[in-house]
Amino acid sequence: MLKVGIVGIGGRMGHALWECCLGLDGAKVVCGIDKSTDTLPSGCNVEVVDTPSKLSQAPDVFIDFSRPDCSFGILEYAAKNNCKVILGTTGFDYDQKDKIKEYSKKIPIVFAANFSVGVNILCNLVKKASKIMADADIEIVEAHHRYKVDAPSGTALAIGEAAAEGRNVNLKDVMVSGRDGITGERIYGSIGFSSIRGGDIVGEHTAMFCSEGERLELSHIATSRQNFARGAFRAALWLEDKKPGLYDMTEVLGLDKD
């Protein structure tokens, strides 16, 4: 039985992970990390502390959908206590992603901007479309709830990375985000991003390939956080017998990288 620790167990994603695990074979939540115990899931009867150093026993794996500053505390504890990590936190900069790679030399990590099966299939299709429609202008539009703190979303950036990979370029070199004012003509080969924030939108992403006379749109709409939770536990079970390294959902789902 895989012993799981949920980071942010009192939050929206933490609740979804708790509920998902209740009916899951092969995994059991044994602890949680949260600053407060006022919003824990109904029936939560596991040890919950505000920092991993206070845990009485380390879990086999942490599932972390928190924030970068919290995630590095989890990674540090995991490296010292031989825990695996499912990392769904977004908002990391390039230097922070390099630090995650360093931790993966010590412990197995599945790092993904989105653990939805559908989103990862979308990224796979976007990469292929980007390669085939080499002259098309690419725009990525994403929408999330009012409480999301980073933009563009980690998933939108992952879609952008897939598009850039399809064209053998670095996203940071061609990315355009937050257009405003007199911007001039669109730069050829750029990948544009637009973000919407409002209400209780779980997550919507569309990649647009705009050519003369036609437009291809590839979209994914999430209606519940349960799909992210199911993907995270699928990754956790897959990671159970893996050696230290940095893995992603492409490998978990067996999607081809070509």
Ligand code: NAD
Contents of the next structure:
Amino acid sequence: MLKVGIVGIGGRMGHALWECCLGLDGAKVVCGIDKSTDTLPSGCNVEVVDTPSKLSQAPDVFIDFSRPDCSFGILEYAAKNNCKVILGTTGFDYDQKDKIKEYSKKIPIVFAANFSVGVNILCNLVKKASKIMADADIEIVEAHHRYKVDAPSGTALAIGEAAAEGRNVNLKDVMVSGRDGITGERIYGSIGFSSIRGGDIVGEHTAMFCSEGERLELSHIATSRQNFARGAFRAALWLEDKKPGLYDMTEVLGLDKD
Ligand code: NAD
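Now show me the form predicted together with ligand NAD, since the one above was the form predicted alone.
Shown next: the complete complex, the earlier chain at its head.
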């Protein structure tokens, strides 16, 4: 039985993970990390501490949906205690992503901006469309609930990375985000991002390929956080026998890389 520690257990994803695990055979939650114990899931009867160094026992794997500063504390502890990490937190900058790569030399990590099966298939299709519609203007539109703190969403950036990969360019060289005012004409080859925030929207993403006389739109709509939670546990069970390395959901789901 895989022993799981949920990081951010008092948060929205923490609750979804707790509920998801109640119906699973191969894994059980043994501990949680959260800076506050005011919002723990109902029925939560495991050890919950505010920092991993206070845990009485290390879990086999951490499933982390928290904030970047918290995630680095988890990675440091995991590297010292030989734990695996499922990293769902978003909002890391490029330097922080490089640091995650360094940790993956010591421990196995599945890092994904989105653990839903549908979104990972979407990224696969975006890469193909971007390659075939090489002249199309690519715009990525995302919508999330009013409490989300980062923009564009990690998933939107992952879709952008897939589009950039399809054209053999680096996203950071072609990305244009949050246009406002006299922006000038659209830069040829750029990939644009727009973010909408409101209400209880779980997560919606559309990649638009705008060409002369036609437009292709590929969309995904998440209706509940359970799809992320199920994907995260699927990744945790998949990671059980893996060597140190940085994995993503393409590998977990066995999607082709081309
Ligand atoms: P949330 O704000 O509801 O929950 C975050 C939890 O982390 C809170 O309970 C908070 O107290 C805790 N936390 C924050 N900083 C901490 C620290 N330094 N130490 C200990 N605990 C700390 O947020 P959420 O909606 O559950 O999302 C969490 C993260 O997961 C976000 O980055 C979000 O973008 C990401 N997310 C990723 C996916 C995916 O599939 N990869 C899906 C949904 C959300």
